Amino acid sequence: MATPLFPIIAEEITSKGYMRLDRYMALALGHPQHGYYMSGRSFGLEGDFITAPEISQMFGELIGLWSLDQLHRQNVMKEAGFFELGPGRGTLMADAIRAITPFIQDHGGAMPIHMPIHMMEMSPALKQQQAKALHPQPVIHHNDLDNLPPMPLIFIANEFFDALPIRQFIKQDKGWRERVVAMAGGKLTLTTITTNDAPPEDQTPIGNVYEIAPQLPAIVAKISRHIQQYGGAALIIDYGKSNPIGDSLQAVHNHKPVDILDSPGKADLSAWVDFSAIQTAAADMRILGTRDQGDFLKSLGLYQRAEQLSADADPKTRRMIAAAVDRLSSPAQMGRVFQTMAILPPDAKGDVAGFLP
């Protein structure tokens, strides 16, 4: 399908001969005028996909309480703040703040503790939606992680890392080749080229695909250094795997899978997160997980919260709550394919909610 972004991509491919896959993803998702996320209309029933915070308020509430528990354990609540990566419409953070507000009083007094909210967002439309969702609490927006506030932070990354642009390498008879985007007959197509960036997996069977997200190590390293210096924690939730093997790049438009080259700028592109790469990049930290999202949420009290919400609800609302619990926690839905991982200071001790055996 011809889109406003197509001629821009086609022109670059024509001039250079091909376009690396991570470059294609970066343009398709983040082009300043025509990128998929720039419109701010991708989330919810009217968009192309529904994230966990949009399914139920319980998701954000439980993450908020998990965050508060970490700040209490580290005794840094009075000087701490939140930093969310890829915050969507701000739904998760709004639910989290609402859940923890009754507990963030100054030593039990009447004065609430002010916890700054920072968000990393590139879409002007989504920035407006986030500010509206959190009003009257101010939101401090960032384009990157280069100027983090000097304070303990709870970093939250729910379905953020899956949107990072990836490169793909295919093992063939004569070694590794890189998958790139080219032009054929006036249309976008996939082909392969020789590469000097061969993956280290020498024993990978022929035909296998090896994926890397070039931006991931630096992002995790910056988060880890900040936590190590100031305290706090990072909670990462995403659909993922434990290694870089496999072709997981996918596109979704109007809640349905489509070809990754169809409608650039109009379809969501994502890839399964390699949690082993996150663990490697945060090697000096205390790392917990991965744990299935379903087990994580249930151990935080998902069922108990659902019972509270259902107690005085009408039958229709009770059915909606039950359906949300099933969608978030069932192995047949999001419960198993979505994984959770926590990054804590290297000297953090004790059990951590959600990651108990």
Ligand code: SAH
Second form
Amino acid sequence: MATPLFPIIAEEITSKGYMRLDRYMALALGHPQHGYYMSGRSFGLEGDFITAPEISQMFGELIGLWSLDQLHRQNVMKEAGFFELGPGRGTLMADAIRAITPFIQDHGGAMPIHMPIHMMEMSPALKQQQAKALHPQPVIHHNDLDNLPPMPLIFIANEFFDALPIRQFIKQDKGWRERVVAMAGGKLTLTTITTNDAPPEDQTPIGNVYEIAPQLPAIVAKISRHIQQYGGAALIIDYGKSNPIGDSLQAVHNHKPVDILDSPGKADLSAWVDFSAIQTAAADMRILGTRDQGDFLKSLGLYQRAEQLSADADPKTRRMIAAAVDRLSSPAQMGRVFQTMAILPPDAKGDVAGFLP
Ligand code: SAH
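Okay, that is the form predicted alone; can I get the form predicted together with the named molecule now?
In what comes next, the whole complex appears, and the chain from above leads the way.
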């Protein structure tokens, strides 16, 4: 499809010979005018795909309570804040704050505790939607992780890491080559080039694909360092795999899979998150998980919350709540492909909600 981004990509390929996949993905998602996320119309029923917080308020509520529990255990509730990465429409945070407000306001009859809300977002349109979703609470927006507020933070990342640009290497009979985008007959096509960044040579069979997200280690390291210094925790939820192997790059348009080269800037691109890379980057921290999203939500009280909401609901709403529980937690739906991982201070002791057997 000749999208507005296509000629920009084509020109760069013509002048340089090829484009690396991470560059292609970064442009397709984040080009300041024509990137996929710039329209702000991606999520929900009318968008291209639906995420867990858009399926049900229960998702954000349970994560809010998880956060509160962590802050209580670390005894830092009065000075802590939230930091969400890639908050989309802001739905998760709005649900989380609504769920925990009664608890932070009832704190021994004292003044309500004020928890500042920080968000990292690259799309101006989504920044606006996030501010609106949280109104009247102010949102402090960031473009990167370089100016984190000096306080304990709960970092939340739902379907953020899967949007990080990836590189792909493919094992061929003469060794590893890198997969890149080229032009053929006026169209985008995939090809391979020799590489100096080959993955560590191993027993991988010919034809296997090896994926890395070059930005991931620095992001996880910055978050980890902050938690180590100030306290808090990180909760990461995403389509997950446990190693770098496998071609997981996918494109979705109007709820349907499409070719990754088909409509740059008009389709969502994502890749499964290699949780082993997160674990490596957070090696000196206390790490919980990965755990299936379904088990995580159930152990936080998904069923109980659904029952509560159903009690006063009409039959149609009850059916919707039951369907949402199924969609979020059943292994055949989002319950198993989505994985959760928590990063805590190295010296954090005791059980962690959501990760109990
Ligand atoms: N968490 C939301 C949205 C997931 S989509 C939900 O669950 O509904 C991915 C989000 O990450 C979008 O808000 C997108 O604009 C943002 N994003 C992706 N890459 C980013 C980057 N490098 N920096 C900042 N935000 C990014």
